[in-house]
Amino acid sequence: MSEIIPAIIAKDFNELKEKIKLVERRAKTVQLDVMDGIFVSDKTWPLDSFLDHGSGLAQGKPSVNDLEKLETNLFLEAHLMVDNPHRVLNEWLNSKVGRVILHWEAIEKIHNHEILPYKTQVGAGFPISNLAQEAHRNNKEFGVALNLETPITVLNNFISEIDMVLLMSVKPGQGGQKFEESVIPKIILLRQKYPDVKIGVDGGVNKENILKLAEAGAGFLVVGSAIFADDDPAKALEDFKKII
């Protein structure tokens, strides 16, 4: 059966426990959203200003050590709508996270020399494998999510090395967009390619559209505003997991 993942967009770190709370009853897994302002337009916790709202001074350096401070059981995942990601993998790498998901579209055109510390063997234009493999020794998950644009065929160099394969059905960086039926085709498209990969589909996914996903083959739909801006998510976290 699929997995609902909710995903929490938060401006810093007090809203990321907050929404944890609201849904962590319902859900084995929440993904993070990281945004920096520069890969996608809009920024949030830890790359925001991190500030204290009610006087508006700062309280310290946003950072993903935040993350210790975090008591839950659930599993995270990291969804990193970041411009050059390898740059910040190792944090991500050393934190509670136990996936990190990178876009293809912020890697394409690193090349291998880019990606120091890391070392690797693969050809000019494919550090991902590399990236997996430094994943995999701290133990943790790798994905990479396309854009709606992104045809599947780019995953022919590395697809065996990663865990999981997200497909964004909205332009990723902001919440509440419409779901693109287009993400359909590639879904059904890429589980026939390869039957045994884990595919998330991430962007719009509400009641309406939810079991037409899971039915072409996603086993896990990420869904966002359509269950926090419901006046009881983890109500509407709950009718979703009933839909499917």
Ligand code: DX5
Second form
Amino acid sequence: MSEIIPAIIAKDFNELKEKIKLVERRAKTVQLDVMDGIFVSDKTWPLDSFLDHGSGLAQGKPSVNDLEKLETNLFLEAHLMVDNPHRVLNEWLNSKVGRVILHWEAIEKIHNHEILPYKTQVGAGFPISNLAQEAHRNNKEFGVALNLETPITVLNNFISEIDMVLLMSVKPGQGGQKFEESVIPKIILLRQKYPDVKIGVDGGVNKENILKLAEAGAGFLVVGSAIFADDDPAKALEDFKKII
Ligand code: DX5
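Next up, can you give the form predicted in complex with this ligand of this protein, since the form predicted alone came first?
And the full complex, kicking off with our chain again.
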């Protein structure tokens, strides 16, 4: 059974709250897209400046703790499109999110001396197991996102230690981009190699390609602008659910 996950790119906490309200009666999970302006060029809440993009009046400095003010039963996942994700991981693990998703392309750059002690993956040379164990110690799920150009073979050393793989179908950093078909063979191969792993697809997912993605083996379909750019996001979500 596949699940549609509305993805929210929010400049500030007010926008985040508004977008959650639009879908929360119809969704189970919502993805918070978090961008730091380094790993990807754009910035979102809570890493954007403290200016309120609406009134221009300074608000309190945004932080992950803003989520404590959120009253929702939704399962929240944070898609951290950030450099050095280990430096912010604990803030997210101590928040209301139930799953954190870090990018392989950011993790592989972590210099070993920055995380001690950690169990190095043989042949991998980076601390995935440390990060995943930290998440599990906090009763959170740990996912790894792979950009389009990253082969699924990078997962070989640690797939058994993580809870989900998010396959990007666009270059991370913006909503509304064109879906890249090259993700489909990756889904099929990943599903063949690891029949039980949770597979998400993120970027350019729409009513034309969603069934093909679900049939290829993606159980979590992340949808941003095809829901939130619609005049009626709740109805758009319902329409997606009817397709799969
Ligand atoms: C990476 C973001 C986007 C977003 C989905 O840029 O992760 O992919 O979630 O955006 P759409 O569905 O508008 O491509």
